[in-house]
Amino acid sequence: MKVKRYVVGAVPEALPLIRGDLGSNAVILSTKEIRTGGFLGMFGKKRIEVIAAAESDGAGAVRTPAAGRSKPMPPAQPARPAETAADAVAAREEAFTAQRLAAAAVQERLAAAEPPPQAAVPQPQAAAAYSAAPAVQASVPAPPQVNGVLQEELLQEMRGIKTWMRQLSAQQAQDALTAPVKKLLERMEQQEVASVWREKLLQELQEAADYEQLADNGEALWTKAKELITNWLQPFEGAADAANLRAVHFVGPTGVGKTTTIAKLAAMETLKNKRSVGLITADTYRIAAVDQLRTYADILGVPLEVVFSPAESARAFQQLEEKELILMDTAGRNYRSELQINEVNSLLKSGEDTETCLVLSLTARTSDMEAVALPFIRHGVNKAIFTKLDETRIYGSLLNLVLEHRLQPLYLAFGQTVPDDIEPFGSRKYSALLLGEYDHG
């Protein structure tokens, strides 16, 4: 076996040198980073050491492939700069792949190698070969550790290359979009719609048979996008189902408008739907919370029960058992605390005709709303009322929560007027609010 060492700037530079010196059957045994030059080990230049080898005949000449079995390797062409960044990346990836395959081939050859038959060498020569064998074996470098540091470095660099290529491909795809499509995606991003739903919307638009016409017609594109979002949300419409419930508990953080929302629903059910309503409040932590709900109860002429413990909660429901609908307010607590979540849940009555509804403010960011919602979702809460619609122009958080966590929106609340400033959630109206009208400017 003939072994040679090369010091080059990069592995691809060594390939033509190896082919010229060792032939087309040569393989790379190992590569490693070294530093050359410098002073006292410092300021050295980073280089790559490449160890290559080729099997040889007994006379020491490099073995060439037998005639008729394979074509001779063409002479090495001088390296030329990559025409594009993509060509450079592809060449680099091919070189790494070839190196790993070569390492595997070397291991297979070394594992399968057999000593020559004893009869083929005269006794004196055999003894000399035997005595020289350790020296020859010592001069051959150990096979590369394909499962060690070298492979990990190659894998990390390959991952980096693939990530860069994906980003380049995404940028090229973005550049190929028409102005109306870019404007639509910008609108979705401004509304803080998560990237996964922006990409889903774009994919469904591109799959439409008339996408080429839509892509150049902003108004038609907006109409189609609203239609798709409406279709996503229609399965979650369910305010009509909530109207048939006997008891509804309202939970949520402080300041989202639980008490005002309860008053709106109580007034709507009492004045418009002619149902008898009873109110319960467990919000004894906030100053004047009980007085606020009592004022609404007196105006509507409905009874109000105040509870401080789970035992009193059961008594309050018993006091209002003749009412067609019972609405219960709870204290706004720290919903990052599992202890306080369990405390609130202990006050709630369970049953087939009862429901717990999470109240969230649209003025909060999606991440903050998720922090509040997830503990309740884990306890089986899957319905919500979104408030303060009139205090924000960003509506994407509702879409994110509904699609990501399957949270069913029952009502949208806006303003302080009781009972007018609340309405059942409608997917068509929401999609129009989310996207707005197409801006020709």
Ligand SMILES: Nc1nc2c(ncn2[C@@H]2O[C@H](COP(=O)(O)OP(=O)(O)OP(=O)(O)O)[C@@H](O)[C@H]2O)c(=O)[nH]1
Given for the second form:
Amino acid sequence: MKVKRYVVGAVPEALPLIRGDLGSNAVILSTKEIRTGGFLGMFGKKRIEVIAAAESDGAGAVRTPAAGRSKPMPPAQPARPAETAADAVAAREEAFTAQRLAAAAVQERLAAAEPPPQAAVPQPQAAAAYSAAPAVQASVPAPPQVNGVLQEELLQEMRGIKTWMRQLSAQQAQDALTAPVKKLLERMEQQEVASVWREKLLQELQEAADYEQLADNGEALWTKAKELITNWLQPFEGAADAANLRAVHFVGPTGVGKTTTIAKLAAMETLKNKRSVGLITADTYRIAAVDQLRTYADILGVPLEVVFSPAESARAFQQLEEKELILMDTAGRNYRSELQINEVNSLLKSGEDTETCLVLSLTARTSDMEAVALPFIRHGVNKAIFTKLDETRIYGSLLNLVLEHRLQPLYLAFGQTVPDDIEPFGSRKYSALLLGEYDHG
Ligand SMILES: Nc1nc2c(ncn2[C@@H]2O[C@H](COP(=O)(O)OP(=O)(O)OP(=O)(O)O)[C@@H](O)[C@H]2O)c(=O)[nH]1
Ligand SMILES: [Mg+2]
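Now that we've seen the form predicted alone, could you pull up the form predicted together with the named molecule?
Full assembly next; the chain just shown is listed first.
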């Protein structure tokens, strides 16, 4: 490709020069106001710098993705796999140049279809691109309806080009990654980590001073990625510190393990931490639900209060006033309806200083968890316990929820055994679980 620079008084002056030098299909890539002469950049003469380009084969035709097509082109095949960060930068620059040329070509066609009036000669600094040839033919305006149709077509074409350019640069950026980096991103995707966090991880890795080495060393890359994810999650850790919790309501969808989790925590606090614990259940929809918690309460020797209405919960809290920790069970519900959340909310406003903790099963998809969690988050709930870690191998939803909604993960539960199958959330352990070991295969 041939690129030439012209310094002229006004853009139209450059057109015959460009046409003479680069042919009639040359395009203007940029126009800029500059000052020439003068002293220390002052008192100089105002001039316009015009950069024009054409293919160097002499034909003067700049091949662009838009030329002669009404549909977006499919993503181009990469010429070669680029392996280093320098190649990635080169690939991005290539895409950027192609993008500018594509935009120039569309603007060229627009200029040809709808010639700018005299006053619309590009002002200095306008990064418009005019073809040298069509600008001269511009004196015959097309009928307005033809222009309308053409403009719509061109707009569509522009949108197509935009999509294509985006795909192309994503493809080129992807091709520029090394095999270990690709593998890492695939692992994150397979773990259902949202794209925003996958991109953030890649960006932070690429910003690391030793990225060049990391990118070719899977083990080191995995270690670094785990460290970064640990750092993201660490601020949300430690909220399970029992001393911070005094009275906690557990809410969540049916069957996620609320009652079992309460039993685990009651046992852990009573037996291990020697705290005095009281239990309340508002799950009176099913007789068996009360019995389930009563069985645990009897085994542990802790009091259980059963409440049938919000008014009664105040009485129950009074009864258990002396206890260091009060855990309250609620019925599992379909919390998609605001009405039910308001019910819970009225339970929460029983005049006591209570916290609400969401219980979510890791077997659910992020979007389902989010649908349950969002109304609670809007009511100020910011703590969660994630259960059934043992029933899945996909852990990304926790990261998505925690980072997106700043939800503090208190505990992870990983089985049916009371009290053993629960432990406080730890960001280091979780990131190790999420990424697994680097697979050399
Ligand atoms: N595998 C596994 N099972 C669990 C876990 N936590 C609870 N469960 C089991 O899940 C089932 C439901 O547990 P519950 O504690 O009754 O759940 P819930 O949320 O209280 O249910 P509802 O009160 O009906 O809404 C039981 O069989 C539990 O043993 C866990 O972390 N892992
Ligand atoms: Mg229950």
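This is a predicted model, so every value here is computed, not measured. Numbering follows the first chain given and starts at 1. Throughout, rigid core stands for the largest set of C-alpha atoms superposing within 1.5 Å between the two forms.
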C-alpha of A14: shift of 2 angstroms or more between the two forms, rigid core aligned?
yes
Does V381 move its CA by 2 angstroms or more between the two forms when the core is aligned?
no
